[in-house]
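Read the single chain below, which is given as structure tokens and is the form predicted alone.
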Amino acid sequence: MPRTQIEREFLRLFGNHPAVRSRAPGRVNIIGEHTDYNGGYVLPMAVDRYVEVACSADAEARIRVVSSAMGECTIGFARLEEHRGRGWMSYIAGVIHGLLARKIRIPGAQLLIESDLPVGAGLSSSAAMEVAVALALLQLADVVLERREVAQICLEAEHDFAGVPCGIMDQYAVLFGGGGNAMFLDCASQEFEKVPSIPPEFRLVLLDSGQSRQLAASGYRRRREECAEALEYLSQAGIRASSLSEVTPLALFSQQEKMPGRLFFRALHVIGENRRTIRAAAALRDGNMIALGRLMYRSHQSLAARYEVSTKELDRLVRWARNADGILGARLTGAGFGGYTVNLVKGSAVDEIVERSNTGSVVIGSGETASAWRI
């Protein structure tokens, strides 16, 4: 059997054969921002792009990692503080500490990551690499864990290492999606359920706005405190809740002459967007595009008026897609703050878009084989 590129690559490198292979997918969120973490819904889709992890057990305490895109790092079982805040690898050496913490006697390794993902696209890369590490490392130790526990050690990994306080989306995103269907996602229940996908005669194009960004930098952060600190004021209001996603129109429009004007926004994005998510979900069971375009335009508008993470670049990008013929609605995607903006577009006019934005994209199908697996 002739062997892949990675398997020839890791010979070449470590000069024995990878004993496992997993790979996991990338996702794109079509709807459902700074919701996740708010308790409340999302609608992403997993793509057909991967990270994908070769590896080989190896007789030392320690992960010897190689990654054509990002360099190599050694992490030692003894010394995974070390690697805590420092980018790409303390996201491998989060998922490392997650399955020791679970008495998972994991072998040391030498291991491969190949990746066709961009970085920074908002198409979830780190979590699709913490995913297929597990995924790999799990196999070496002859351990089969349920999927929503490794998505558990995955968000551990995001919030203890990687110091970015995201919510479940993205781990499950990676795990659970693909088949040619979007999921509808409970982030308080963690419970889902699979919708249709984008149609065939559509596809989702992002573009890049130009602007760089890193989220455990940015105002993510500030966000997700706003949104803690807007709950504990409808609190001692006497509004119970445990999360902003259970706080109704009415009750947060009681107090809107009281409450800082700052959180009164943050909690109207989130309760709106919670709303345009279960109308998006509808409208991909119904097959209605138009429907869903106006929604992403709409979820645009409270992102950058209401949560303020829109840029003057990613705002032009909207702008621009109103403009465009064959555009029916675009929104930033990921946690804005620079990225990229998601586009529904006709499948007939893709490569004009993209000709036309005049910037960098990626061009995403409707994800039928996208899936996670190890072998």
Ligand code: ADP
Given for the second form:
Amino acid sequence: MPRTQIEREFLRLFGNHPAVRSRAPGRVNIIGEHTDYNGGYVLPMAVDRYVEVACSADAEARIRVVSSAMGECTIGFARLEEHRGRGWMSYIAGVIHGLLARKIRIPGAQLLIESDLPVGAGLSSSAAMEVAVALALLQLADVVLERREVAQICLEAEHDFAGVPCGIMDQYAVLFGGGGNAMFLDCASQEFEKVPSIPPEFRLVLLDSGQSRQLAASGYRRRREECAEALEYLSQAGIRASSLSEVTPLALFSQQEKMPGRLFFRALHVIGENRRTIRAAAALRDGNMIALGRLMYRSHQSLAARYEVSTKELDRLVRWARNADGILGARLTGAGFGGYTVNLVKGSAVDEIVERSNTGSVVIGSGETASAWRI
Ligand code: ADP
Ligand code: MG
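What would the structure be for the form predicted together with this ligand, rather than the form predicted alone?
Expanding to the full complex; the earlier chain stays at the top.
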């Protein structure tokens, strides 16, 4: 008898029992914003909300997918290209493409996706779904792949099939984070160190600014271009660095008078945010949530004033947090231009904060690492 809800639902939909299950957490980036594509540091943790997959193999060269959130589709192995850039299906087609391109003989399959991760709240539901699907299909094919390779497949799916130019952080956090740890990740070398996650007496609360992130895509692209311009400017001035994260504060300040102000401040944010992220990792090692909270507030200030990706509403939420009892730190999360703030909150104050904030909220704690298993 199927035991869990997803197994029962699978049986109802497909008329047979699933053979494999998988589960992948979302992630939240505690600090280190707009540093990933600048070769800098980030500090994500896996959260206790998940994308879950149930699946079974069958004989046809295609995958039939049902997502409780999004609907259903059939993805033929010979026609993957048709799904490029086609919303939620493109992520799955991209994962299948990456597996097949590596000569992994995945069988045809029926696949059910369920999730309690809000979409677009900055919790990386997209990476969680890619990873849950990839691990399930690998388990179904009885193939063990290094997790770094799985991350690469999922990243390529997101870039090439979904058309989202994200960094490696999301897939790494989902595949390697969790189990009581956050990960201090160097996006340049892709090396990471596990540090303790937020202690259980604290929660992270996401608060909705109510502003859809319509400008996020173009704003994000523009910031990436500006960082490339800043690096180019510095290199013309004789400062050798392969990313803004390699530029020292001294070198940057030596150009302050000559450099276009906008480029100077973009670079200053990146350099400062890297330093804050190093200090935040230390604060987590020490269990010093007061220090961590202060760094989050300073991160927001820099994102607003120097990187200019905040909005009035995000600023208002962060100001509100500063005056609310039980909140130790707050900042905008993700690309900015709307979306959510992330707040570090004492567990005992969570209910009141959620109520008084008077906006949409998501309460999260530390989650488990992605995994797949036979039933
Ligand atoms: P997030 O910050 O949540 O990752 P993205 O815009 O990067 O936001 O990714 C969200 C997209 O991922 C959705 O629009 C959808 O295409 C896909 N997705 C996320 N969760 C699911 C799900 N349960 N079923 C199908 N597609 C999903
Ligand atoms: Mg995403």
